[in-house]
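The chain below stands alone, shown as structure tokens; this is the form predicted alone.
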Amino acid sequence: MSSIGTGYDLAAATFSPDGRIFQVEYAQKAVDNSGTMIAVRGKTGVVTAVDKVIASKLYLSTTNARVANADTHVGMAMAGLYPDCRSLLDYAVGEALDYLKEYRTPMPTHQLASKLAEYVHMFTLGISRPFGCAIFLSSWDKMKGAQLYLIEPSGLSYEYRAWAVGKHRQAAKTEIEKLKLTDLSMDELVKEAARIIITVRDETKDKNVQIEMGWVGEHTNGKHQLIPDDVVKAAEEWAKAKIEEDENMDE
């Protein structure tokens, strides 16, 4: 039975005859068409990287930040419609603060992921538009080690060792699968993340882009931090040299 027709994509509350919710699929398309975002979990922490599109040369480098803190110990990387990303960031920060006030201890990452996923799912049930963004939550502590969660526009939430979303997600996943993540240090994760982002770029289309990265791990004492620009630039230079070296070997 065909599900292409008038009325089935007017609201997230409407199922098509074959059981699809088009508004949620459209929201996922917004994520799939955004800049590539990856997250990799190593033996001592998590690194997130986003290929952020710079729409104008007049923007500051910090404009439309795609990596931020949901809490001091939880990092948040975002892909998709930026206003939707900011809205979910504000919600996550509010939930983390409320938990801290109530229980006098930081909110566990899995609990924050569940809260955020439940909130996102609420917008797929009625007349509201689903969020057109995907969120990575990352953290590290001595008890549980590195943790990485992804919240999708449908409200699904999974824990991952590594994952990729955005326009070049399939190629990025292929590159990630080649890595022995548990053997890599944080510095090596940063370099490999930069290499993957640069490798999967379409040089004819992805011109005005900038890599934005964050990390959390043992070396940061469990606090999520934006990776300094000089470290990112050094990783990009290493990545470009590595890619060129691999291409010369293939020839």
The other form holds:
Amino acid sequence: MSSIGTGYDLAAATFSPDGRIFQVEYAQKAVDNSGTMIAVRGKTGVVTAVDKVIASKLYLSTTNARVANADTHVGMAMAGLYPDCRSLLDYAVGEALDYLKEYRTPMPTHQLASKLAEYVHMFTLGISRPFGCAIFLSSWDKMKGAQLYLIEPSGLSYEYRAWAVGKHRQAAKTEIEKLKLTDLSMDELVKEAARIIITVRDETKDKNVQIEMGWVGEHTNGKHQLIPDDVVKAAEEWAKAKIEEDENMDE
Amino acid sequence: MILNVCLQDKLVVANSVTSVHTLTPNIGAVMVGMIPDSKFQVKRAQLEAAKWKYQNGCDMTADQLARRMADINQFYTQNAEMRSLGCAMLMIAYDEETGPQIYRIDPAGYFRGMRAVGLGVKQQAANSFLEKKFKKKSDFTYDETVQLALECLQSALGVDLKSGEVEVAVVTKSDTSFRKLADEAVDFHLNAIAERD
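Same protein, the form predicted in complex with the partner chain this time rather than the form predicted alone?
Below: every chain and molecule of the assembly, starting with the one above.
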């Protein structure tokens, strides 16, 4: 589906005659064509998973991380143009730190999500080009429980129970909806997230990919961390075994 | 003042989606249009009202705030640095001197006080409905006002509404603070309309 802007798409400062801002839609396309990213909120925490494309075998596996910490208790998973992702990560880290310095308490996640959303929105006004990235903010604390927010290139931000962005988001969302999220423990969430990423991959097109996952929950005491390599590997193997088992059952 | 909420995906946490915003404790607004632009404009309105109160020591009235927001919108139409925002604002308040107020502020920088107004996709139908009702009488009680608004939305959209699909917000003489009605209150009014028919 390619709708040509023909002249109304040169700057984010221009509306089209039917009330659309094409530059923002093109920025959204940058996210839609990037590696799949999913986030699922369970009872006691949130798991995020990104299907990272490894551009070269010479890179270290930890390079160009797609899951990072905006603060000790808030995780940020990023999809889309990597430099834009890094720029937003720096902004989020700065805002969270400023809040901590000013109020001497960790920044509430919904406020950080709002701040990020407003920042992203400013770039859709025509001063500069929009950000070509989407961000999942995840956190868990005793008072509010697990929280998950998505910030899109248009500046839109909603709270979610689970969501997917990127290449295979439609298939991923369908898989997510089959799960009963509130019944799953953190271990099960990690395994299911890995399974969904592997299931929706397209073997012919998605080569040289690696799953990067992050979690935050009661078991980490509210601190967001990258899931340790061995846990991710174990989840991937469980997932591959499960997928094979399902295929054999279908036959 | 009511707004029809378009139902989101079931994975979205429903009460994080709202278009009803409090600008000051006594002035509220409903935004129609692009959501990020709406949030931007609401933040600006909240700022302007707070700045006024800080500088002048008294509350900004709805008409003053409406004029200020309209002037800001006009600025965007004449200056190249920023595009106009793709959203319109319906502002309501109960002024102790002039009574109930409704203002409609649009991206062109045009603002007007209204007795009744509809905004959005079916605004023609909504406005015609309201004009017909207002021709006959204009002194509605609180219950009649809420039910008139709900009826107008139902008739313009052509669907029967449920309390989960609408957000209703009010200001009244007895309590000038801007507040949202709970689902039960909305149900009460929807049932009253249904029973009347």
